[in-house]
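Here's a solo chain for you in structure tokens, the form predicted alone.
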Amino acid sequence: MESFDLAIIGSGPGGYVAAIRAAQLGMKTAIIEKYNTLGGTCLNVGCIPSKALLDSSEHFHNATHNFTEHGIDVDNVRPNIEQMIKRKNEVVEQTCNGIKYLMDKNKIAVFNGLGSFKDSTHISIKDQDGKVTEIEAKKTIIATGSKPNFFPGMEPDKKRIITSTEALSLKEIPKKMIVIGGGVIGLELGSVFGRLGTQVEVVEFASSIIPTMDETMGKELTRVLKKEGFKFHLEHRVKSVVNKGDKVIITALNKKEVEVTFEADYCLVAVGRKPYTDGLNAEAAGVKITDRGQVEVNDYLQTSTPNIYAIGDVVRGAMLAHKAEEEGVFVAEHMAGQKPHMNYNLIPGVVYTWPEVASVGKTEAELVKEGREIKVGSFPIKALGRARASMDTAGLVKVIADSETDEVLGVHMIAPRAADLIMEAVVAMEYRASAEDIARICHPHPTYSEAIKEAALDAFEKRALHI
């Protein structure tokens, strides 16, 4: 039986990054992945493939809506869904192969098969042919991630009633798609097909889309997506989804408790994700699972069994790839006796629609609920010269600061390249910058980043320059 200092169950962003950091720190490391490719949900059926399709569909949208205005005449532009899926698959394959290269480079042993605890230091690995290998590990990290969630009545059949996994490999462009859930996954994949000509309708239980983000962002994104043809049915509770062969019937109750029905080619169930621990046999290692299906951990991400840790989607907190990565590094360094830290308040969130939505820190509603005295500044993207030049004029940047100290407490934006722009706010807040600090930094012109400076000026002394 082979013995390791550390075994990691799951090769997603949390697992493979933890493996690399542990190997860098001198640990003999093994990673266990039940599928034949590394990278987990993010690389195979999540972050990477969805962004590949989002980029492809954005190119098509620009060709059919914006090229003429830019002086580019094109005729008979057609979407080729087969080629889009083919390119997406190539991007996924290249990325997964990159992870395999990193495992080899760092001398990390890779076991393909379902990892299951025999006890707190022994793991059984059963491959797809039924062959069982057993290894010994002084320490283990559970990084088994999550899977698509659904509620009674909306069980996916993976044919017409689909999850994000099936949506990433559709062989046709639907004429109409109902998306259950107005969160990140539903809006991103809805955007892919909406740009390609699908009529997209979103059914959401809450009173706004992206309900976990700042309310202003939800309102602005709703306005933008409506202009692109989206229809929204808010405060609707889905009762049932039925596959009728060539169409899907969705029955829901609206906020007045009146039953309404929707009909579409496909129904995308996008009501979040849930922790995945199937087959882990956690109880054999004394690892506690909460009522929500999460692995219970302390502040050091240790489970109820001290030599076993857990990270990423399978533990509390936001289900984000970059959060899992940071937790993987945190745990590896903690094991090595270092003193790492994680500031969960400064983990940015992003929605990859266009324009993108990004946020860090507290929302205005959260701060009001806490009783904080705050001041709020904002600046519209349309006031930027760079935005007019690129024809990307939708959106705004919002900066929230403490009324007395001027410390920035939250930054929220819907803007072109918001996923990249948000890092200015993350760095500023990591060093506890004030709105004035951001406002006095010279920003290059013309750029989208100027909107952050202007919003900070507005929060600081209500003296934005260009509006």
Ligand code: NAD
The other form holds:
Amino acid sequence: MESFDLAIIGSGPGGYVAAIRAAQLGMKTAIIEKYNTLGGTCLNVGCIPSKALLDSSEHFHNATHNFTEHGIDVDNVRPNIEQMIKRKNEVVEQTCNGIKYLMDKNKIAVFNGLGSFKDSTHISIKDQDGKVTEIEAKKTIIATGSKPNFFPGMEPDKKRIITSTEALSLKEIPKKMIVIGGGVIGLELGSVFGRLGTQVEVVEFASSIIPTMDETMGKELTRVLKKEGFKFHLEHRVKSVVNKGDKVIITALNKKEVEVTFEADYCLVAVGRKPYTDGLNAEAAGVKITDRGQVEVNDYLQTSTPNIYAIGDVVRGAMLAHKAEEEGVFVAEHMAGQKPHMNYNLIPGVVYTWPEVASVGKTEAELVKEGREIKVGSFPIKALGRARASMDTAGLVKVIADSETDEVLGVHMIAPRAADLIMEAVVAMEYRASAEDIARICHPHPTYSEAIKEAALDAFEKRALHI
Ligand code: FAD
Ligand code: NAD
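Cool, the form predicted alone is there; where's the form predicted in complex with the named molecule?
Every chain and every other molecule in the complex is listed next, the one we just looked at coming first.
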């Protein structure tokens, strides 16, 4: 039986990054993945394929909506869904192959098969042909990720009632799609199809879309997406979804508890994701699972069995690839006796609509609830020269700072390339910058980043320059 210092179950961004860091630190490392490709949800059916389709559909949208204004006349522009999916698949394949290359480069043993604990130091791996291999590992990291969630009555049939996984490989452009859930997946994948001509209607339980982000973001994004043709049914709780062959019927209760029905050719169920531990046989290793299905961990991400750790979507916290990656590094370094640091308050969140939404730190509502004295500054994207040049004028940046110390406590933005812009705020906040610090840094002109400087000036002393 082969023996390892560390075995990692699951090769998503949590697992494969942990493997690389552990190998760098000199551990003899194995990674176990039940599918034939490495990379987990993120690379195969998550972050990467969704962004590939978002980019393709954005090009189509620009060609049909913005090119003429820019002085580019194009005729007969048509979407080719088959080619879009093919390109997306190629991007996924290249990215997954890149992970295999990184495993080989770092001399990490890759086992394809379902990993199951036999006890706290032995794992059996059953491949697709039923062949079982057993390995010994002094330490193990559980990085088994998550799967799409759904509630009773809305079980996906993967034909017309679909999850993000099927939506990423649809063979046709739906005429009408009902999206259950106005969260990240619903709005990103809704955008893909909305731009290609699908009539998209979002049925959301909360009183706003992206309800966990700063309220201003939901309001502005609603405005932008409505202009693109989205319809929103807020404060509607979906009770049932039925596939009638060529259409789906969705029944929801509105806030007055009145039954409302919707009809569409597809229904995308996007009501969150749930941690995945099926087949892991965690009990055999003494690993506790919480009532919510998460692997229970302490502050060092150790499970109830101290030589077994868990990271990423399968534990508490945001279900984000970069959070999983940081936890992978954290755990490998902790195992090696180092003193790593992770600031859960500074994990940025992004929604890849256009414009993108990005945020870091606390929302205004959270700070008010904590009783913090705050000051808020904001700046509209339309006041930037860069925005007028590119015709991307929707959005704003909001900076929240402590009233007394001026320390930045939260930055929220809806802006072109907000996903990249937010890093300025993350770096500033990691070094506990004040709004004045950001405001006094020279920002290149003309860029969207000038809106961050201006919003910081507004938060600091209400003295933005260009408004
Ligand atoms: P996963 O990536 O889920 O990987 C877990 C792996 O473990 C899987 O490959 C699984 O097959 C394997 N596994 C499970 N059990 C076993 C077992 N017993 N034996 C062997 N292998 C096993 N996050 C972002 O930060 N940015 C984005 O833009 C983004 N976009 C997304 C878009 C979509 C449509 C979806 C669905 C998700 C998106 N996410 C995004 C979330 C992101 O994909 C997850 O947060 C991330 O993949 C979690 O990483 P992980 O390593 O914890 O688990
Ligand atoms: P989500 O939690 O973002 O949104 C789910 C939405 O569904 C919520 O707004 C909720 O109020 C609503 N909802 C729940 N039950 C409902 C019901 N019965 N009727 C109507 N609405 C209902 O979840 P998601 O969009 O499925 O995404 C899952 C996870 O994947 C998220 O945690 C997210 O972090 C991750 N993800 C991240 C990205 C990114 O970083 N860009 C992209 C996609 C997914």
